[in-house]
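The form predicted alone is given below as one chain in structure tokens.
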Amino acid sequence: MEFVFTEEQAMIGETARAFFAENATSERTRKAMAADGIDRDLWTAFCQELGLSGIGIPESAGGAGLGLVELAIIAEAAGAQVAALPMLGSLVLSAQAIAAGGSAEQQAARLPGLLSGEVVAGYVHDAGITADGAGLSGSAGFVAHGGSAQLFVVTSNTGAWLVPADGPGVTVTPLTSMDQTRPYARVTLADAPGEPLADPAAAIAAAHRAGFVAVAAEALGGAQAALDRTVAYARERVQFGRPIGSFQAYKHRLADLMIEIEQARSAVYWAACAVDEGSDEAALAVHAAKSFAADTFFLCAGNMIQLHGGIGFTWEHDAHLSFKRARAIQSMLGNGEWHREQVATMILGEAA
């Protein structure tokens, strides 16, 4: 495996980095979040302008045609400003769902309205959803973005579906989470008539590969961004006549939460390459990434309102954005606990 960016793959990362840091202010986020959780403006000139949107859908799906390390460094510069965007939901998990599973009707008819950004997707899965006869059945909670989703990408244990939002026997009910810049809502299907994706179990692994690896690209992004205020506001506060990152108490926490994130880094774009590459070791790396980025975002988040100082722990500080974020991202996609038990059961088998 090569991991060292390519020069493409380098541009693509300083102009994600550039159009997130200009764009996705904090203010335009704060708004987002008394709104839907969805900066629209920020969400067209991304898929419309920035022309990122497809990264990694296939040529023959309509996308660029690359790959998850490409959406890794996408996902990576988003999380550094912690965007109010349905990315994860519609371009990862729904998107990847419907160009690995779908028929090439489906994904004529689909993927242009999602990667234009008209079209918001949600991704609901619960191995509890039946179908029969008279359509689908169950529910599932911690849908990203269900509330403003016009179309949803259904899973289970025993096929995959596409599900209009205002179809019947379709109830969408908003939960009010930690998260607000990722509002969830609990997606309720009673006798719902879905379309079946042509390769259920296509798009179920693709939808979970890229979503594994595209969180924990989010959270190395900001655990990295929450590192990098810190250590300016270290150098700016002075106490006692010194910059406070001059003390050595200090400097020490800076220094361990840096290993964390270069050890967060490796993780993330081994899982990434992995992938991309068909590797044995694939299915491991995208457990250890999205349980290791997580927990380091969350490490580097809780430190970054400490280290603060009182300032850290008022509202008004985006230190609170990133803190939230990095507790939601531990809890969805499944949390580190599990993704570990699925590394030790791979490694270890009947041992574990």
Second form
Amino acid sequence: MEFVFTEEQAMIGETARAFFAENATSERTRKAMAADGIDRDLWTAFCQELGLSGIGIPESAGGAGLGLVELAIIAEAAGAQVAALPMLGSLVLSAQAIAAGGSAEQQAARLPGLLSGEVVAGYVHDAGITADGAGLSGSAGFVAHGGSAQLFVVTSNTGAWLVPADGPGVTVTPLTSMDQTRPYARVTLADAPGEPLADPAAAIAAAHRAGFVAVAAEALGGAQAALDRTVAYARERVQFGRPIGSFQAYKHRLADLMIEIEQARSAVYWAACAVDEGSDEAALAVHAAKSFAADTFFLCAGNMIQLHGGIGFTWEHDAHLSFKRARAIQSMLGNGEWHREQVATMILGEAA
Amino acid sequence: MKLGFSAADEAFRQECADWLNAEMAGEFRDIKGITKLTASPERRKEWEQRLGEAKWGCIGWPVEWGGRNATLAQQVIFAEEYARAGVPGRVNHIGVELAGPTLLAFGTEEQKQRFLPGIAAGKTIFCQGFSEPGAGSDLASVRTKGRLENGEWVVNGQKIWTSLAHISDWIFVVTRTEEGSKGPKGLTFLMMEIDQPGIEIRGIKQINGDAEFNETFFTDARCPADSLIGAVGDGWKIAMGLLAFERGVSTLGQQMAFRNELDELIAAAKANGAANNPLIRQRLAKAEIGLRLMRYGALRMLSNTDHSKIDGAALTYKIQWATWRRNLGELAMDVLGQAGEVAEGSEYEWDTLPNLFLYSRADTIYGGTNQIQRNLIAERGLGLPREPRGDV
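Having seen the form predicted alone, I'd like the form predicted in complex with the partner chain now, please.
So here's everything in the complex, that chain up top.
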């Protein structure tokens, strides 16, 4: 039984946690929130100095190799700090789509820019996007960091294309977004020229698989951080002559959060491992991980506000960063009900 | 990080499955699929002996005491295959999982000689005398008294929730042997033979109509002076050491039994159309996800070799499975509807799913209630201040 991190995986975790804890500070994140939701210096340092941006992308495609377990470890560390980075759209969804579904030429042309952070890619997915020859039409309302992207990976349920953000027929409308660390843009395509990826089915499957796992890992990191900060507060805040964390009404709620987080941790690394090993369980596991971890993060972030009392409701405190990120994670890439319906279909033997 | 077991372990799994399936198709086919712990006790005692003869009774024990010196992974695999094959729960679970390991860790050579061969052979059935009417969650407040008199221990008092005492041969009892002592001090751990005039057992009828648990009364009950494990006053240390043996190995086997329950529920939902209800589908999916996460939580716990740090997966496991199973019972009744509330033609005997609904109310109580679990998680896992104690 070896369902524990290897030494190398533990080291990646330590490196990533130290990097984000030191650099993705509340002050810097808030500066990014007031702009386009990207801490540029952090992004450049992560992509170019830390050497972890290519993880989860095969070496043959210019990445650093390794798999979703290692990618999840990094996403968990970034999520713990609610870091303002276009990691999900650019390095996970778009890069995975290109690595899995792009031709060798497409990989060579696009991936180096994404992995170095010089190009930010946005992932545009909508079942209603249609292709008429090379021209794409349709729109997607919620493209994470779409307002900052230079390149879009556009997918429908059957097709996948590369579309430059400044290309003809492309309209990008940044949207005021509740989660300012990952603001949305609406992307509208009106007969916009798209370059088809060589294997669209592989691109879509890889992007979604990795996206579900990475966003679940991010939620896990966020949930654990929300609990840790609330526990610290529970030990120092005194009311009625006792630390409030000594009251059962309070400590039992914190215990409930830990119970959920431990399950979310199992979910994330089970799913990541199942995908990496090509296990039969992978299809079910990624839905389980995404829905469970997202709900766990929201539960923890909501309790973070409640258990901090009034200070938790202020703009100054970081609780709302977690709360808004958690809500966004619940909705994106399929909500919990959709993911659980996929699981229900599988266990009831109805899967096509 | 890997999900599965090694190839050698998988070969061992096959060996376990082959033997268990053959037994359940042969001489013991009449007990296959029994889930109620009180059903067919005599046949199940024979099954214990069959396990002993074939050296499958206590595979984690050393070879010299009738075990196989099996690795943790092998023990887990055996437990998993045991449940998968539909073999009923062990009537000597307490002997094999608790009494035996306690004797191996703390017993004298003479005590090992006296008890271990019988447990390994499936002939000495043990039960556990810890809880009392006034010592439930607060286990250290036991009042059952023991005193040494003419080379014998004489015990007076009452234990409760002694699971399967009515079919057991021996009971281990935590007694207060130091007059006036309080809490964990002054306790002694005794092994007592049940068949004697000073011990009386009365069944406790449970909410499901069954009587797995008992009250055990001690009125000048006796055992020889050398029946104690450890020293006089070591009772709490021994009892806590014993409870630590309980965790881990049997978890995946227990989960396989849960798997069987969930599969039965899924089949029922498909059969009666409940599976078309979107709300039920959501809850079935949650149950499935919860069960899978239990498995990978257990694998994290079993894979963990760094015992210097608090293991969150281990600390949260009890409340996790107990709550999951209680929820499953409630879901089962929502799936069955009123058909689950009648047992036509029986006295008061319930099929697996309605019985699960009733029985699972005990899961969140025994072995540390959910409330106590939350205290433990908050205090040990999160380092929050301890609950203030009354001065008793």
